[in-house]
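Quick heads-up: it's one chain on its own, the form predicted on its own, in structure tokens.
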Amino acid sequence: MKNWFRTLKALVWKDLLQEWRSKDMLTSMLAFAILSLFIFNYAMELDPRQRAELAAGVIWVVIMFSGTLGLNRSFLAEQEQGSFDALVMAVPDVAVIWLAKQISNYLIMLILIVITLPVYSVLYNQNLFVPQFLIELVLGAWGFSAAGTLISSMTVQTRMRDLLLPVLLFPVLMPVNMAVVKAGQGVLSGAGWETYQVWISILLVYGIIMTTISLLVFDYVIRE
């Protein structure tokens, strides 16, 4: 189990060093969502009822859209430099990989998360820094990196991938696309927590059930 452990930070380090270095998936990650951001700012003149009410489901669509970009160079590296086999017959589990990958791309979309909320802030005038909105933002992140992960590791060999990976994706991430926005939507307007504690829950048992498979599922995956 420790030996485990090692493996898991040993890899976690190596994607985020990578990706420190070459800044490709975080600089284009970044640069969709601010122009994201302004298109929605200087399409819609909104007053700020209709902001609060609008909210939650613009900055999950900037981020949701913008992490999908992320998602598609998950496992990019190995596969051009073809070390994805030596990878798999390195590490004392194979699921340690995928955990590594989640994990990787979970730390990504946290700091899209952190950079997008103040621009939208400033945008449109209306704070979104609520703890509320933000550990319903944090499960959603959660959830949408596990299902990701696990879906770019299946289209990651296809010639489509940049395609596949929307189309497969976007429909298992209807329960958290959801509750983020109805769980937002509660927390920005001011409603009670009764309100908006079932969308909650939903996330983190989304969370949970979409890790849980991934970890069972991912060996037969890279191996089929």
Contents of the next structure:
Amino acid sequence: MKNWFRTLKALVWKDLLQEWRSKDMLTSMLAFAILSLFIFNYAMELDPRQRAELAAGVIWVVIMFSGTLGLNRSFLAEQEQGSFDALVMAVPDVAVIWLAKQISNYLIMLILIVITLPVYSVLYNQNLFVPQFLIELVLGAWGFSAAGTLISSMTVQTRMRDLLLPVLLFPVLMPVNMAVVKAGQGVLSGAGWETYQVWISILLVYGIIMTTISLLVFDYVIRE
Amino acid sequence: MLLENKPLRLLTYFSILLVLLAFLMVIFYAPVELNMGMVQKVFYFHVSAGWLGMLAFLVAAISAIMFLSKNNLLYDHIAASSVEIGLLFTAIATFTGMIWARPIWNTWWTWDPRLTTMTIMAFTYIAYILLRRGIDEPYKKARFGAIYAIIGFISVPITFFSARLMRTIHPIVIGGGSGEMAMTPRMYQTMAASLVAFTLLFVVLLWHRTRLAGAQFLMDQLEAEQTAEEFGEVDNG
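Next block: the form predicted in complex with its partner chain, after the form predicted on its own:
Expanding to the full complex; the earlier chain stays at the top.
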């Protein structure tokens, strides 16, 4: 078990270091996210009254799309350099490879959220740093990246790769999308906890289910 | 061996007969609904197709789990066939629903949980088929398909639950009062007949399609062997 956690730490560290040195993924994701915020302004003419209600939806769509952009690259290095086999031999249990990738993807999502929210706040003059809002985003991001990490580990091994990821990912993400947007609207419109806590529970349940399934089936993704 | 299958042939004729019978029952036996009129008769096939769409997903998920535990390609053929047929019936359910909805709800579409879920389910099916098309190696194709079928099967009920929750918080504006439809015994009988007929049709189609998938797999293997022989390298792996 100790070995398990040491491997996990090493793998997460490896991914983050790789990202830190190249910054490929994060810079594109951030540029995409901020550009999307600009586009939304013109597409939806976000006037102050609508803005408050739409914020939750706009932010989640932006985060989800730029997250998908990042997920496309999450297993690319392993695939292109053929280091999957080496990884499989090196770890005590293959599920740890999934969990490590999930954690590093998740951390990158969190960085994305932490940067996108203030930018939104500045651009649209709306305070988004409400604890409940952050909680539901953080939970939603876990469900998103859990499903996304598993699916991108498969799509990266197919012929269509990045073309396929959103097509596979978005249908299974429907509950997360609904829950994040609904909970966000509840929080930002100033409603009480009891009106949106059910959505928070859905996010929690979804995250737990996706994590469990991924840990169980990841072995079949990389088996040759 | 692949061509002769007597029970299947008999079952095929029988299912065609049953579907025809159900069709006749819908037209002549079932009464015309008082408020909605003729268009309500689409209901019998609509419900049957919707039921098969879900049944197909269940069959695919179970075969997926069976494949992962047994590593036998037969289960994969069943899962892939079930998804294809399921997609067809989900489409039928959606379109017959639209035909029904237009005159009754005065709209082709409403964001009702069932409509939303069915459509998301159809997209999950399409994604499953696309995923398989992107992979050549049969076992890898089967494994990835199985994993996706399982996550799809689990996420669809959560989608339904979430969509329904959304509607209980916000009242449905259009089509809200469409709920109750009192059914007479004749309606129930017609419904039952068409459910039975369609389910049997599903079994027959699944059987045929699974045989076809098996034959296709055999064919691909033979072709690969022949190519290998022509190029002077024998690869039986």
